[in-house]
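A lone chain, given as structure tokens: the form predicted alone.
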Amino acid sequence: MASSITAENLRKAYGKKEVLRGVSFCIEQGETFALLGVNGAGKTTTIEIIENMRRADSGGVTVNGILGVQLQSTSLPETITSSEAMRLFCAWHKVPYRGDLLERFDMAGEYLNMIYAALSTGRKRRLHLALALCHNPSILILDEPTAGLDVEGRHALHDEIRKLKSEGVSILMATHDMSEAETLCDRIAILRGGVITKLGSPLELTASSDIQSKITVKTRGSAEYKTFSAINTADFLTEFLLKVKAENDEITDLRVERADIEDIFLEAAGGAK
């Protein structure tokens, strides 16, 4: 499968401090990729590296696609509308207006001519959104794409997203939420000191954590719930299993916390958020 963005071996020192040391890694085509890290990490600076805002000190980037940028925050004017934005970003790529993607994004109807200034955050992120894709960009970089957002406007982003994996579009996400990269991304990178110290699926930084799992269980001749810790989780089960067996006791309730991605990038990103 051909590689929507390669990144290899990016380097940039900003003086005596060294922000990106060695950062390498390749987005497939149609695929979602989170890049984690906490403040400091080196994630702006490789996500502006890409974007050609910024220059690495060495190593390289091919983008093999149309780029869309998302921005956490924009400069728009407060008094702008909706409307204007949209007409405004369209000449700016030389394409017809797309009020097709106002209308997508439920930014149309009473939103159309509103001032940019009175919209909610949520409707602001809209918005951005809508102006990213308003060129049809095969590879779209999202940062930080729900901060702020309630749980309603989180779900509704959350649901585009999806539409545009699902339309074959790369992408590639900036998050502090965890539940967020989980849910949405392929695969996940974990920036530290301006390396990458974890990179694979959700399911294969779990299911490779030294990080134990918790495991409740009750039986029926237990009064209370007992509570274990264990790094290999099956063969722990194995051996309860027959352990109650042999007492011919029996399993009334079992729940089964495995290590998720909040827990695999503390342990990766410094035990900090």
Contents of the next structure:
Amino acid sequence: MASSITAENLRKAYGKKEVLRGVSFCIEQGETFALLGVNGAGKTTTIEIIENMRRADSGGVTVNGILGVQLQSTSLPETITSSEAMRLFCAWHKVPYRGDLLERFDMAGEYLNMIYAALSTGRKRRLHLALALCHNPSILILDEPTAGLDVEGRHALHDEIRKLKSEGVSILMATHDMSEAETLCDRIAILRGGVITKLGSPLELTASSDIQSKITVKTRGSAEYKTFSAINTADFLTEFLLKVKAENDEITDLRVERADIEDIFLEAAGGAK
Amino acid sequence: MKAIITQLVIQFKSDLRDKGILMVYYLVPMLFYAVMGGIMKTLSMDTGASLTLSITIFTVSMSAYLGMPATLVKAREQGILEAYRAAGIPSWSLPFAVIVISTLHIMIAAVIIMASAPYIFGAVLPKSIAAHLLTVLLTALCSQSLGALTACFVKKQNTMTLAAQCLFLPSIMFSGIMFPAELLPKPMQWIGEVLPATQGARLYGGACLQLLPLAVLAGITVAAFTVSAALFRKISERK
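Could you please show the structure of the form predicted in complex with the partner chain, as a counterpart to the form predicted alone just displayed?
And the full complex, kicking off with our chain again.
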């Protein structure tokens, strides 16, 4: 499968501070890829280099496709209406007016002629996403797409991202939201201090972790729940089942709490949950 | 071409919804016009062509220094320029649209003043309406070139408000539109000489366009717009 974006050994310093120290990854066609990291980890710089908004000191980026971009801190003139903004963006991209996108992102009706300053944060995000898609990009870059949104707004935007993914759009998103990355993305790269410290699918990342799983079991023969910790959950459970069988006992309840992306992120960042 | 026309139309429409812009381009100049016209009429002063010219130069200076640059600085401060660039819209399109539409606002206000002053305050129409409007246009472009240049050096809106006063107040005080410039101390007269308002007030002497003020205005306009464009390119290029 061809790569939509390939970043090779990106390096960038602001003065003496090295923000990126050799970041490499590739995003396959139709893949949703997350860059996770704390503030200052280099997410936005990486994204801006890919968007051609910033120049890397060394390394290179290859983009195979048309880019659509939603910046982290983005804005429009306060008194422009949603329909005017769409008309403007479509005119510059030489495509017909995309009222369908405004409808799709629930920006039609009363919102169509509402000025930008009067829109809520959620509506502004929807509008920016619609504008980023006006020229049918095959690759979408989203920088903190759900920052500042309420739960409802976040869910609505997640649904749209899933729809775009099902349409085959490659998506690169930078986010602080672990659950967002875990539920929406095929692969996640954790950036720390300008380098990728972990890269893989959410399952691969959690499986490769050294963080112990918490296993809570109740057997017919015991009055209370017992809690165990194990790094290799499969080995522990196999052994535990054999032991229970050997004792002629029976498991009545079992709960396994594995490390999630937040644990992996904190492990990679050297913190604790 | 279609894109830039669309942007100009949208810029004009969105400006008309902006109370701040309406205030700077129309409301305050018209209030000043009403007050000054009223005073001149009450004192039975010769309103002749001087009222139209004074108020028009005031309007030009206010719009070019207090209105247009603030819009540019706001666009930069709020990340609008970056959003346009990220979307593949050329960075120059926004300042271009802002300056063109600002010029249009100035011309509309100038026509309102020119057309209404004879009826309301007994002022006389300029001998040549075309020459009068050309004077306004050239003064507006020259003033806006200085406004745009200032906006290139300023990153914050509140700093822009202060910087704009450094152009606006001398334009009003030293250009001779409020009182004769000859009464001012020499240093103030010298400062006045390089201001578009002074040259604009001299440009149309009632019969034809004067050559020297025309040359000064054209020189300032070309130089300031050239430097502004170079600075703006530097501001908006990849970091």
